[in-house]
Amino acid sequence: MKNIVVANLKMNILSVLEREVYLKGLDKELIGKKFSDTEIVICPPFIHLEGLGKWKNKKISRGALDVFWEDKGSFTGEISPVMLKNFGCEYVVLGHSERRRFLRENDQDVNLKIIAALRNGISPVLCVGEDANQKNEGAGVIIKQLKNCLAGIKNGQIENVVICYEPVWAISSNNPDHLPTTNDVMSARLIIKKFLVGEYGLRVSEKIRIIYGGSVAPNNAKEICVDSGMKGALVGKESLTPRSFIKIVEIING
């Protein structure tokens, strides 16, 4: 099972020119490099998916930052999983704390989106984690989110879901006092793994990638992603700088 490093470009890259400069930067950083143990995924705003589809780089998979739970219909402003699939998306980030915070997205919304993504052959990257007010009850928060978001997901489907532990208090935009330690992240991984074993069995749980997201940078990727036993990372701000992003990939690839 390969590691996976996902770039969450968020609401950035504001023009075609900016996108082309960014993609050229990635091409340059990837020259002569092979990551046999790590899959790389770029998740841009929807408006850039067609441009990424025309990009010739085959070392990087495509993903999206959200999806709606219906395949087609009168849902103004939404993007369907069929659209994403037709534009080459293999992954979609769901349940991110920013969508929960600013758009009031809840676990039930995320569950519907996971079901829709899987139905259309797209792998969800499900984000779960506690905010600053929930730190003392972190395990309970994580388990509740997992139960709700994965409701109805069967053994034959769960292997295609990536679980991202995203301690909301550690995200750079929240100005964290400190980042999680290796032990903090390892503890969260064990909580998630225990839940998955209980719901799906040990054999199936071994096939599910658990990754970390929250202020990942080249200077901390080894401590919080590798030493903690995670299978990769969801990278925010640092993914906007190709050199930093590929350096994180190198560290996780080992």
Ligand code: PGA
Given for the second form:
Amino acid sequence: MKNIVVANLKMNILSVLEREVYLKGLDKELIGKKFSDTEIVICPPFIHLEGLGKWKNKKISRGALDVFWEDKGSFTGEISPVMLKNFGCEYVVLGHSERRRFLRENDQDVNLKIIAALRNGISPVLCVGEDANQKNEGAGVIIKQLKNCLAGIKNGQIENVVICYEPVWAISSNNPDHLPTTNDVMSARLIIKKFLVGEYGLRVSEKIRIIYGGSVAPNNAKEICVDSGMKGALVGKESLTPRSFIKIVEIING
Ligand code: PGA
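Let me have the form predicted together with this ligand next, following on from the form predicted on its own.
Shown next: the complete complex, the earlier chain at its head.
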């Protein structure tokens, strides 16, 4: 099972020109590099998905940053999983704390979106993690989110879900005063793993990638993502700088 490094571009890259500069930067950083053990996924705002599809670099997969739970119809402003599939998207980030916070998304919404993504052959990257006020009840928060968001997801589907442990307090835009240690991340990984083993059995759980997100940078990727046994990373701010992002991929690829 390959590692996976996902770029969460959030609401950045404001024009076609900016996109071209960004992709050229990635092309430059990727020259002569092959990451046989790591899949790279770029998740831009929807409007750039088609442009990324025309990019000649085929080493990188595409993902979206949201999806609606219906396939088609009168849902003004929403994006269907069928559209994502038809535009070449393989992944979608769901349950991100910024959507929970600013758009009031809850676990039930996320569950419907996961079901819709899987129904259409798109792999969800499900974000779970405690916020600053929940630090002392981290395990309970993570398990509740997993239970709710994965309700009804069966063996045969769950293998296509990537679980991202992303402590909300460690996200760079929340101005973290410190980051989790290797041990903290390892503990969270074990909590998630135990839940998956309980729900889906050991054999299936081995096929589910658990990754880390929150202020991942070249100078901490080994400690937080590799030494903790995570299978990759969800990268926000540092994914906007091609050099940093590809450096993180290199570190995770090993
Ligand atoms: P960050 O963002 O890497 O800038 O902390 C991660 C995320 O919010 O997914």
